[in-house]
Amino acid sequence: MPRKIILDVDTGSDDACAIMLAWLHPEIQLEAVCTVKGNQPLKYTTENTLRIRELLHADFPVYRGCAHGLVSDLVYPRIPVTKNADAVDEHGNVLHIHKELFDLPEATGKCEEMPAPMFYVDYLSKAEEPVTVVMVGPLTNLAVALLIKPEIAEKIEEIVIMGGGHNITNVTLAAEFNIYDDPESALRVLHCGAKITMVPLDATHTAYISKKESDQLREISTPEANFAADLIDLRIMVHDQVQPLEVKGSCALHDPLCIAYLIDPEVLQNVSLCNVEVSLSGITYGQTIVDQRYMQKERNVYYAFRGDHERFAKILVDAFRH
């Protein structure tokens, strides 16, 4: 029986691949997609989500979410985002891993009227069986819903979060972007009482996707497979220049790994039940602090320290192929 999920996105390149994988795979039943500000402002992440829906000829509802974090947009100065060297193409043009808008036709479909946090409250309050929530952007929407009605956590089978990093960070010397962008929301979700699995940079960088997989997607030659290949090739160019992985010609395709985990849990490796907290101040602002001590009192997160490249690559390509 397919697993019911709600997918929460700030649709950039890897979010798009996560939406496509969730829609295409027979073991996933995509109940709804909620958008949030993150990789780009909310108007762009929402429009990109709608464009992906139309690329897929899909009919899942889209709910527009929060345009700002709970507190983070009001706190100045925060620890500044690390300025990396720019990646450029062969003509010297700067490459952006997340464009404002995808090179797809403007969406004709619309969002639902209900805001995403209220959708969570309404859907989960009425749910007759637990549902999985997959969060691959900042965690604002669910945090607001939990503020309104904390007991909805009891209807959540599992929360899968793409976020955080123990040995690997990206946006600052201490933090990963999704958590850094709204750490107060992240902290609230991490302590809501539901089962939580965190898919951090440590896992996504080791479950890499390579040029081999983008070539396989192009061989499938459907519009969605070709678009996914374009996104992956862009990410590979950026990674090779500014954040090389273990294998040259590969990229971290973060968000779809959360979907792959629901299809095959073995795609995550070295998973440990830990106490995970989030720093809200100082130079570590937005850092996920992973306590691996034996005597830790509260273990609230299943934290994946590695990912399996071969399993992930097969799940991704097979979904587009079949």
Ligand code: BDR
Second form
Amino acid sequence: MPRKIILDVDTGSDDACAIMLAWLHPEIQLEAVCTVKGNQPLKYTTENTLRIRELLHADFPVYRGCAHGLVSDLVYPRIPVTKNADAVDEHGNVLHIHKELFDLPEATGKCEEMPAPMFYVDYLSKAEEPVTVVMVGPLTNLAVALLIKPEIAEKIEEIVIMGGGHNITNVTLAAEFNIYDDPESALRVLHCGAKITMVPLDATHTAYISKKESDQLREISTPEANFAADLIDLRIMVHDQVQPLEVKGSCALHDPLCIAYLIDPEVLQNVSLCNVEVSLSGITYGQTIVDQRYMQKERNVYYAFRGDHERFAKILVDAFRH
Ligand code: BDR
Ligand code: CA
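Let me have the form predicted together with this ligand next, following on from the form predicted on its own.
Full complex below, order starting with the chain above.
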């Protein structure tokens, strides 16, 4: 039986690959996609999601979600995003790892009427079978749904979150982007009582995707495989310049690793059940704090400290092949 999932995205480059993997893989049943602001403002993350749906000739419903975090953009003084170095192309133009809009035809299809948090409340209240929620953007939509009806947490089989970082951070010296963008929502979700698996930068950077995989995707030569290859090549250019990984010519393809975990849990390694909290103050605003003490009692998150490149690469490429 394929695993039923709801996928929550802020469609940028790696979110797009997560949607494609979820749609293409036979072991995943994509019930719905919810959008949230994050990599770009909501109107772009939603339009990008619709464009990917059309690229795939898919028919999953798309629910437009929250345009702002719970309070994060009102918090003052908030530690600003660290001024990070820019990657440039061969002409010296700045490369953006997430374009405002994908170079794909404008979407003709529309979103559903119901806003994403209401969809969670409605769908989960009525759900008779287990459903997994995969969150690969800021956690606002589910946090708002949990504020409205906390009991829906009991209907969720597992929440898989791309977010956080223990040894690796990106958006500030202390924080990873998805958690930093709405840390108050992240805390709500981390303490909702459902089983939670966190796929942080520690896992996505070690389960890197390389030029070898983008070449294999190009050989498949379908429109969606070519598009995924383009996104991966862009990410490799950026990573090599500003955030090099263990292997030159590779990138972190964060969001699809959450989908790959549902297909083969072994893609995550060194997984430890521990207490994960989120800092809401000062220079560490948005930091995930991972308790590793033996004595800790309140353990809320399965936290993955590593990922397996070989397994992840195979799942990704095979899904486009079939
Ligand atoms: C996360 O932030 C976003 O930019 C990516 O899509 C990913 O979900 C990585 O920190
Ligand atoms: Ca994302």
